[in-house]
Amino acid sequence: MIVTPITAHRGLSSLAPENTLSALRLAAEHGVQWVEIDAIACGDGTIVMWHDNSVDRCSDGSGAMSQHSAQSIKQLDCGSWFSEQYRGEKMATIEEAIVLIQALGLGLNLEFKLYDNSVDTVVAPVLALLKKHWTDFDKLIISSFDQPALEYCHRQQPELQLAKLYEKIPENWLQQMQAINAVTCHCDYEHLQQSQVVELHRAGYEVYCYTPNTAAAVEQHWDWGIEGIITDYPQKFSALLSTSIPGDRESGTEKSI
């Protein structure tokens, strides 16, 4: 389970380009204990730390991820869209990200995004990399909206801690989470209801919300007993960054995870 109430969404993505090595280093510099990143596949099977199924939004290039390869992604500038300070920032492979996060001593919430790919293409190679590089599996959570990705993880490495991602929690949430032996539920804070937090806790699951970036956004959620948030602005929650167990919560708009 995650043992800090604050996780940095795509690294410290409010101060550096999201899902970059710079965003990971900056998170550590600001005292963040856990980071959340995304893993997706390029057309040649290279797994990268990236959110979208194209390079258009966060680089100077264009095209679907299926059109890119290990060679072509290294030609992209993935920082200047954010600021001149990060001009020349490169897209990182998921292996580079895992190695850096491990070296920084951070906890990792790794989200799989399958898009049009199979679990064999995306999930299998990353699990192999985790076996190779990751040493503290108490500080690793695998999450996904894609049930097949989580089911594959559970079959291949049942000891992994898994989290089911939802925008809106469906009626069959318990069945889905039991199928993967989940430990946490990660939900859009705007759609989460207090009754759902009660039900999830009663079933033995922890609850984390994405992506609130102001104190007011989740003021009532802390009162409901959520364990933590995944935010672009961990620096707004400085009082909670060194907290291992959520206590007195003062907090910190909002986009999809």
Contents of the next structure:
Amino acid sequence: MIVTPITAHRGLSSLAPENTLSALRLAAEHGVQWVEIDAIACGDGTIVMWHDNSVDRCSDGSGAMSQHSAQSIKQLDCGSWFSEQYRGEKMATIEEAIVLIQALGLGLNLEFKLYDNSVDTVVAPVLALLKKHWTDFDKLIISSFDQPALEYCHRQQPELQLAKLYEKIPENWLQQMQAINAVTCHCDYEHLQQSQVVELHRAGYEVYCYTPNTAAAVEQHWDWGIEGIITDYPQKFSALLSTSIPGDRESGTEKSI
Ligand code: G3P
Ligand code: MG
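Now show me the form predicted in complex with ligand G3P; what you just gave was the form predicted alone.
Next comes the full complex, and the chain you just saw is listed first.
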């Protein structure tokens, strides 16, 4: 799999409110080629582009996602918490996000967050939406911390590129990765160790890490030979964009970050 080494985490979330259509557009405007977004369910089954299991942190409303519906989320202001410039920004459904990302020509790393919901409730409708709207499946990675969600994706569409998310890599990582025929392992940069990168590569998996936001953190992990970073600041690490193939790193050009 050849992708850009930089993915904008929750869209370009350092310059626009995370997981909004504005954050996706801004990523494209900055030349970022891939975006990561989160998909979760509201109480009425609508799947939205959103990270938390409540609307409290990133909107002017309150309450658990289970208390919200397609209608109520559209009443929320999801921008002014971030800056006045984004006052009135609406929460987007996952369908709106998928359609926009496709239109912008970006790659999509879609992360499922189940919280208390079932795989059938969250994953099945999104796979149907992807079938309807998405055309280039080389530019799609489905990721999750939730093993059953990924196993469901693998059963339904074995051709999907799947990524297992870990905070700390558990002892049974190889078994879990094999069960979903994963292509990549997405690891918390604060816990990832160089020896684990070696082991993952030896087993044939690409390694991404989330969410390094400083040059020092990015450079350390890049020097370990990871294939990609998922960051809130893709605009700060644009020099990496020109070295999309790991073998090119021997030229040393990535050192300019
Ligand atoms: O996909 C990487 C990263 O997004 C996982 O953590 O909590 O930011 O969704 P989180
Ligand atoms: Mg995420």
